[in-house]
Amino acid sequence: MIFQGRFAGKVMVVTGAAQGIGAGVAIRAAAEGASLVLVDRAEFVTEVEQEIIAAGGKAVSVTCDLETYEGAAQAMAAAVAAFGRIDILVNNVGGAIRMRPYAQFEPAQIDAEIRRSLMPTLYCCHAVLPVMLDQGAGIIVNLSSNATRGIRRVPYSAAKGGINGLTQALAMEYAESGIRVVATAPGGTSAPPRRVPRNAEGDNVQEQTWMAEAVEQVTSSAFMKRYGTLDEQIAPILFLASDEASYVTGSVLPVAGGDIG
């Protein structure tokens, strides 16, 4: 369902938004009438672009690593240069590199989790807000995960919860300044195979039985028993960050068929 001009006049930032969610929210957020600022470190990200551009939406797309903060600080100011302002930020970026029992992973494979579902997310929240200070407004909608109660990836988990922390932090710290911090926390979601493996490395038998029973556990936490779709995480999303949200901040909605994670 679009809701026409929802957000007409409005400049929306979507980082990880070459596929998958976060190219969901940009092209519903770009018919419903944002500008739109695609932020990906895969090169793929120009053809949501030129998607939008097609449909008469307005879209830039940057080419950049949100594992590091000078990635991060390149985004927000590709932005300001090409709408002037940023409304909304939208960080998508995450995902689990690797499911398996904790005792098996190895520190250099911890680093990366929280390299991957961490960072992105602290960064681009540091790089946007002397632009929304600036602005006195903005809305910051952060992807959390209820797999911060689940098996096979207790960095991931780690991560997500950090996300958690971050929204109910800086939510009380910049609420007087008009910035509102909000998040959504998706379960599991049933979308097209990723252009990108999640593990470059490929996984072997163990690891695809360990990623079963993790896939087994999110199913059976479910009250409904089954994936979301990309609509259903798509929707809360953007709700969030509209001004129908206006007086919600700090929290962490769950998306994930009943499981609050």
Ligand SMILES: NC(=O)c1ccc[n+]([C@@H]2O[C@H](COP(=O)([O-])OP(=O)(O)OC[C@H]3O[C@@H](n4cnc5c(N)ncnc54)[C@H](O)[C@@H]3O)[C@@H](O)[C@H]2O)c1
Contents of the next structure:
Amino acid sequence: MIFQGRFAGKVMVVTGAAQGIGAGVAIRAAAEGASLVLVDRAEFVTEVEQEIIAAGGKAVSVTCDLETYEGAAQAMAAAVAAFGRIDILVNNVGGAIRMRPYAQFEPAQIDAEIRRSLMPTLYCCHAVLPVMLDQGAGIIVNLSSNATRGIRRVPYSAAKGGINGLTQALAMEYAESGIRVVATAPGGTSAPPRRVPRNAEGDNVQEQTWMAEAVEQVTSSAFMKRYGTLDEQIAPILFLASDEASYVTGSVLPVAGGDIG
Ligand SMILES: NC(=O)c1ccc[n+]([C@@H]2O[C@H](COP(=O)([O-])OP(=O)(O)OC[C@H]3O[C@@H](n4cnc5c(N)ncnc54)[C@H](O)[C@@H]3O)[C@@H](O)[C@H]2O)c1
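Okay, that's the form predicted alone, but what's the structure of the form predicted together with the named molecule?
Complete assembly follows, chain above in first position.
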């Protein structure tokens, strides 16, 4: 479904825009009138840019690593250079790299989960604030997860708990500056195979078994006993990003078929 002109005149930055939920948010927001800044470390993010432009929309892409503060600063600077402002930031980068019992995580793997699923959002929120404070307005939508209560990915759960905390605290601190900060907490989501896998090393048979245990827990925790679709994740993100949600801030909306995370 498209709401014609819902984001007309708005500049939206989407991180992790090359595939999955991020690409879907960007393509639909562009169709609803937003000018898009597509940020990803995967070079093929340019294909999403080309798709939006071919459909008559406006988009630029930025290739950088948001696990570094420099990457976050580069992304925001590129957005301002391209479109002069940032109305909406969707912090979508994240995702559990490995599924395993916590006792089986190696220390470096714990760090990697926090770097993937907490630091890009923490850095991007900081990097965008001067722009939004200058404007006296801005909207930040973060991607959390129902995994804050889930098995086989405790470091990722901790990272997403961090997303919930920063969403609430940032909203409280900057509400009077005209900045709204919100999040969705998706549940299991069906999507085409990832071009960029979560775990570049691939999953061995044992890891696939642990993954299956997590999938079973996620499915049984949902009242609806099923995964969601990409569209079912994209729609609530865009509602929160729109002016229809103008009195919503500091909220984390579970989008998980009844699982509240
Ligand atoms: N898909 C799900 O089932 C699900 C469930 C709950 C929460 N979520 C959350 O939703 C968000 C999107 O999930 P998804 O499955 O669509 O993601 P995905 O793994 O399919 O895609 C993530 C994108 O982010 C990019 N990326 C990763 N690290 C980056 C970095 N350091 N710098 C720049 N780009 C980087 C990747 O290249 C990729 O294009 C994540 O935050 C995830 O935790 C997803």
